[in-house]
Every structure is written in C-alpha cells, then in structure tokens.
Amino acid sequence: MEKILILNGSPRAPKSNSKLYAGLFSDYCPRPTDYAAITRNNHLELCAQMEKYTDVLLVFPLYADALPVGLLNFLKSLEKHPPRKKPVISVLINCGFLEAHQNDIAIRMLRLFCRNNGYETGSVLKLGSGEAILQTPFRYVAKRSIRKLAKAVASGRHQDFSATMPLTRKLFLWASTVYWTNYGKKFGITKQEMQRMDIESPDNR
C-alpha cells in the first residue's frame, strides 16, 4: 500500500508545534503514515528510507523568512544521496506572523530544490499565526486546513492551501503581546527585557 513519510524539520522537533501538526495530518490522512524527526545524525538513514514511500510531507516552522538550518542541511545530504525512487514532496509550513504569505519565500526555496533535483512538488499548506493557533478558539482553522491537505496528498490531486487566524493585524498584535508577555513571566523575564535590542552585547552573554 502507498505510504506517506512525515519528516519534522523543526529545530525543537520533540516539543514542537510541527509535531502536533504532523499528528493531526496522520489522524486525518486516509493513507498509512510514518513519522520521523530530522536530526543531525540521521540524514543518510532518512535519505535511504524515502525510497520506500510514494510521498514525503515536510513539516517545519519558518525561520528568518527561510528554512530552518537543520532542514537545509538535510536537503544538502538528500542532494548528494537521493533515493533511487523519488517520492512526491509536499509541505506544511507555519510561521508566527498573522499573514500566511510570509511563508512564500521558504516555499519557493523548496520548489527550486525539487525542480533542480527531480522531485515532483505535491501539496502545500501555509499556516499563519502557527505558534499559537492550536491554543486558541481558532484551532479549528488549522485543523480544517490540515484535513484538506491530508486529503489532497492522499488522493494525489495536489493543491496549495493557506490559513490563519481570522483577526485584524491590530488585534493579533495585542493578543500576541499578551501571549509572549505571560510566557516570559514563566521564566522571570519582563516585557521590557524582551523588548531590548542589545541582547547580543557582551554584557548580556
């Protein structure tokens, strides 16, 4: 039976939102799925494993408008050690911005990789407000979109999807400020400390 391999490219994969999204995809997908996190030491293992699957879903967060460095390093390994049978590569990316289109550059990077290395690009889901959405009443937005993605990947009728919280920018900024301020309090960090621009100065190392 055709199977899907879900690869988590988050730098904090064991405790990441990407792992939660991967779990939802697996729950909604009508085809069998396997899950693995990309680490520094399992690149070659995953490259070889990919040939057993018809589809691979990359799940990861946006980092500095691009791909996480761990995922970039894995793609370098994949370029040098491609599977004999190349699967279709789909993507589920999330960012902390409200606008889902903030993920566009990272998607273009992956499409370029696929085109240059002979992989078919499958479906894409771009999630905005991804860091917090599952902890809000708007979690249904993410779940509904992931369900659509799972159906598209499983059927082979690939589509691009995007979703975010149905909030104005002003309201999102207020809500995110409250969220991060309260998060900082858990670790004894004040709002003023989080707003400092000199965190990389010698006095703060």
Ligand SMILES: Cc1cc2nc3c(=O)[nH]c(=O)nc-3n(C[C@H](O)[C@H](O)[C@H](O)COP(=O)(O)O)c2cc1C
Second form
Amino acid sequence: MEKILILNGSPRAPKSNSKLYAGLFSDYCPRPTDYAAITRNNHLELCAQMEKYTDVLLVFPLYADALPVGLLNFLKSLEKHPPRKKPVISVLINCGFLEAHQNDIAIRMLRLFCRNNGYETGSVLKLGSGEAILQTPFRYVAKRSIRKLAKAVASGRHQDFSATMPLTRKLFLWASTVYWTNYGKKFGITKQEMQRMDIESPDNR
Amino acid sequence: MVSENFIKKEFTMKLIMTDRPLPLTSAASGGEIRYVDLSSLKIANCVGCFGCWTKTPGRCVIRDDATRVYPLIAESDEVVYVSRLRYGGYDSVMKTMLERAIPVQQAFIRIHNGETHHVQRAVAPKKATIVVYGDYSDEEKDIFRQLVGRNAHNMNFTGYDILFTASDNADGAVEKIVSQWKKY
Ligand SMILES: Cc1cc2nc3c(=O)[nH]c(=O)nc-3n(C[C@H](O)[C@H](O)[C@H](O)COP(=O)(O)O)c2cc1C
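Now that we've seen the form predicted on its own, could you pull up the form predicted together with this ligand?
Next comes the full complex, and the chain you just saw is listed first.
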C-alpha cells in the first residue's frame, strides 16, 4: 500500500497539538504513514522526499488568521524546488477559537498555492477549539473527524470536514477561561496577572 | 496593576510598519509618527510557547527587536502596514511580526462580533491602511480582503482600507497618507 507523508507545520512541532492530530491520523489511517516536522533547515530535503508519495497531509495551526510563517516559508521553497512527481495535498488545520470557519482563509491560501503550482488538493479537515479539545471530554469529536479524514485520504474519495466542541460560545468562553487559568497556574501566574492590561514599553528591553 | 489611566490614555501615535525600506524618513520619523522598517530588524519566528500569556503576561520571552515593535502597534491609533502579497496573505517579513504581536492580547476569550476572539490588553482602537504590492491575481486580492476583514476583529481595527499597488507605487501611496497626516 502506498504510504502517506504527514508534514507538521506547527512552529512547536515536537510539543504541538498538530503532532497529536498527526498521531491520531496515523492510528486511523488504513495506509501506512511517514511523519516529518517542517523545520527552518529541512525544506529541500522534504521537497525532494515528496515525490516518493502519492499523498501528503499538511497538519498545522492557524496563526494570525493565516498560515504560520514557517509553513509559508516552506511553501515558498516548494514553489522553487518542486518534486518531479507531485502528490495530492490534504490538510488538517486547527485553530484555538471555537469556530472552525475561522480557518477558511488559510485553506483558501493553500488551495490557491496548490492550483498555481500543479498540486491536486485532496481532503480538508478544519478543527475549531483545537488548542484544548483533546484534553476535554469532547476529544471524541476530534477523533471522529480525524478518522473520517484518514479514511477519505486513504481511499482517494476526498471530502471536506469541519468539527469543533459542541458548546455554545458562552460555555466555550467559560471552559477556555478555566483552561487558560490552569495553564498560568502551572507557571505560578495568577488569573489576575494574566489579565494585566499593560504591555511592556518599547524601551523596556 | 490594571491602571485605569493607562487604559483611558489618549492614543495619538501613528505607525508606519513596512517590510521594505521606504524613502520617507525625513517626513515620517519622530513626533507622533513612528516608522518601522521590519527588513532592518532582527525578528525571529514565534515559537508558539504562549509565554506572553501565561508566564510573563504582555511580554514576549524572545528578547529580539519584535519587543520594541508590538508596544508601538498597541499604542497607535492609526497604522499603515506595507507588505508584499504572497498566496493571498502577507509575505514572510510582515507575517513574522504580526505573529510576534500576540503579547498585546490576553489568553482569555470574549465574544466579539458574534465570534470567539481574545481579550485585548491596552490596545488602542485603530484605523488601518494596508498597502500591498507584488504580482497578484484577482483571487489573491479577494483572499487578502477577507484576511484583513478577519484581522480587524483580532487587531482592534475600527476601520480599514486596503490599497493594492504595483511594486513601484507602494512608496507613493504611503507618501500620500503621510502628507494627509501632516495636514492635521
Ligand atoms: C502566534 C499565534 C497566533 C495564533 N493565531 C490564531 C488565530 O488567528 N485564530 C485562532 O483561532 N487561533 C490562533 N492561534 C491558536 C493556535 O492555532 C492553537 O493554539 C493551535 O492549537 C496550536 O496548534 P499547534 O499546537 O499544532 O501549534 C494562534 C496561536 C499563536 C501562537
């Protein structure tokens, strides 16, 4: 069976949610997978490797409403150094906010890149609440959608999926406040400290 | 710690932030107009550690030139961003800085324009003009318009204009804006 290459475009790849999502994808995928993180220094190597695969899955977070700059830089390298055989590119994007549609623009950018550079886009999964979902009882929602994505990519019957925590915005707000308060607590920072309004001065280096 | 004075402070700073040098220095430096040429600064990529929200709130743990820029972004009530367009978004230089600007937000979430977004720290509401240049298609322009519309929610824009220019016209477009500022 043809292998699928998973590329992690998170700037914190080793400790990323994207890595966990990639792991779930591998677990559910009927086809074998290889995994690599995109780093500053391995662009050419990855561009060359891509020609050995019929399918590539890009897994990455939404950053400032768009592609994280490390991934953007990788795409620029890929444009200059295309593999001789071009794989189908599928995407698993996650964002911190509740609404999965906040990922739409990043997906449009990737589709445009693919079209302009001769890659077919395969399946897409847009995950909202992706910062925290695996640490909540709603992890089943993420898992279920990744399972569907894996089946679609493996079979070539491509589809778009979208998933998030089944919460109202108000409840999400409450749950995320608990999540971030506990995050700060691990570093000895109180909720009040996290809520400070001032930003360091431009001269304060 | 949360100083009312600070929050209510009158913001009057204007910021020109560009990904390439602009021939504006005489007109634009000093006073209430700040000029930041990102291409001359050393700014690393955000590593997504969330230190600026959870360890040293309001302060990035990477102590490079970005730490002098995001406070200016926060303080300005008018910004002009000049960037090359790439795949319908900001090219790398501008995008790197925008990612490094998240210390100006809190981790905490609010409901804003019917969606979930972060609470802003002392970020002046601002009017933004985004000047983009490069080779781009109509589709890229359309994606970019959508992107800036979404940025507006996350970057406290009260209004924005987008100027799509040819590479050699970007300077002129910015000159025009600055001369308008100078009139008032
Ligand atoms: C610099 C930066 C910018 C971000 N921008 C957004 C954003 O615009 N919208 C959003 O919903 N989440 C945003 N996030 C949240 C991430 O998408 C979210 O935490 C995600 O789960 C990170 O995935 P990763 O662990 O795979 O890197 C941002 C995070 C960082 C560090």
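Owing to the predicted nature of the structure, the values given are computational and were not obtained by experimental measurement. Superpose the two forms; the largest set of C-alphas matching within 1.5 Å is the rigid core. Numbering follows the first chain given and starts at 1.
Visitor: By the 2 angstroms cut-off, has the C-alpha of residue 191 moved between the two forms once the rigid core is superposed?
Guide: The answer is yes; the displacement is at least 2 Å.
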